[in-house]
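The chain below stands alone and is given in structure tokens; this is the form predicted on its own.
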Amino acid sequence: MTMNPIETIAVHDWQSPVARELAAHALDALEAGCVLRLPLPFALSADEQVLLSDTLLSGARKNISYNPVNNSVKGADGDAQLETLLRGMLGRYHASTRALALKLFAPYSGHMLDGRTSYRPAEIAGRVPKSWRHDDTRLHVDAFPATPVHGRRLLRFFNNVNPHGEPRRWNVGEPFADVAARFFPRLPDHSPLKARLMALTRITKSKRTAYDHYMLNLHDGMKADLDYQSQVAKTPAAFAPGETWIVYSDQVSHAVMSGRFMLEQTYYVPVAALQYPERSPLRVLEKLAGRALV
């Protein structure tokens, strides 16, 4: 089956069950590289409405954060009943989100690990970034510096609570594969010694494996090749509020143009639990390598 860049799939609650046929080509285009848009909002309570507000954030901070596993709000302003409504806000979404996903992903079940819960109430459209690297305009994939993931997918959901009626607009790029081959030519050697000093002087939580190495040199590689970013096909894609988009960041080239308002949940997810591990970008980087790289 031909599948479009973004795959549209009919799911419009949270807790109903999920036909076997959709759950299946669910995770079929998702594997396969596409960003799932459901038509499903993530409703607020009356109390909630507050949190709808970009002067929640602390500082010069762009995102909120939720760790499911200790129940801790970073990111926000240090009132306390506010930090008690976005907890009770980003850990309904965290469950919603890891609820969904064993329904349309069953193989994951018992595999996904908890990532951050964070909510992003500030515009995107005009911010000045840090560097380039920090510009999320540019076509990338996704790559921590500091958290290296070993192999593991970054598996994202992402809900537009936005008031005002305003989208969330992305551009999505060329497949995986095609990045991949483009860019995996020019980039450096992978130095465990530089890899293990790295994680004993605390730069990086773990040490950086081939995989992350190279993942995180693709996405710099990405971002700064400016002929690249303009000439590359893009596919324009506006995800209006209510709408869930489901994502394999890593893997799909993707830009953030505008938007606000957003609630972003992710998960880890090991190549060994996917149904078709050849997709992977560790699968697919290895197969240029030549040899394992985690």
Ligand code: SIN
Given for the second form:
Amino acid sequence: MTMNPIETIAVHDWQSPVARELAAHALDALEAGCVLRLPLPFALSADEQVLLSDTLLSGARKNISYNPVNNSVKGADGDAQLETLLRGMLGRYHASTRALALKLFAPYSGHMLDGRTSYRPAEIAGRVPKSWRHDDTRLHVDAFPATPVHGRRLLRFFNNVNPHGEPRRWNVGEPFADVAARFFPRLPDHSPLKARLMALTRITKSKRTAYDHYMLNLHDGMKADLDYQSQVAKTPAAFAPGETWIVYSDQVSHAVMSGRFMLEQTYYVPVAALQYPERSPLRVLEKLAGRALV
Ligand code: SIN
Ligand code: FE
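What does the same protein look like in the form predicted in complex with this ligand, given that the last one was the form predicted on its own?
Entire complex below, previous chain first.
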């Protein structure tokens, strides 16, 4: 079957069973580095409508983050009642995406680790980022400096809950194999000694593996290269309110151009649970490096 960078998957509700062929196609497309687009709205209750405001963000933050493991919320300014509403909405989003994942990606069952749930009410367009590294309007693959993943995949579920009819606009860049082939030869070598020191001094939450090192440098290398940013082929995508999109954001080159009011759930998936592990960033980079990276 031919696949587009953005592949529509006809799932319209969070609960109903998904046909086997559709699930197999969704998993194939996801692991091939497509963005899965689903006509799948996430409904807010009447009480939760008050959350559709960016005044609940604390200070200059762009996200409110929820930890499904201990039910805690960070980044929101507001009273206890608002916080209870946020917990309810984000907890339900977490549960909904998990239920959907287990139907669409059955082989991941028992292997998906919960990451954070986030709510992003602030407008992206016109924001001044803290630095070019934080500028998500530049194409990049996701990798985080303080939180090594040791080869695990970053699987993310997005939903546009914008009440004003505004889309969330993304650009999708070239396939991961092309990004890696282009940037890998210029990346600095991994230093195990430096990685140990960063873990000891708690700059990183655990030891940064060679894989984490190369992913982080890919992220930075892409964002720092303005010629690359302007010249590389991009596919624009506008995700309308009521759409869900699912992405391996460590693999799909992406940038966000505009939009406000979005929900996001992160999961960590071990490479061993993948249907097509050879397509993963870990295996692609290991091939280029000629050695194991975790
Ligand atoms: C990103 O991961 O680059 C941000 C995506 C978004 O906020 O839409
Ligand atoms: Fe990103």
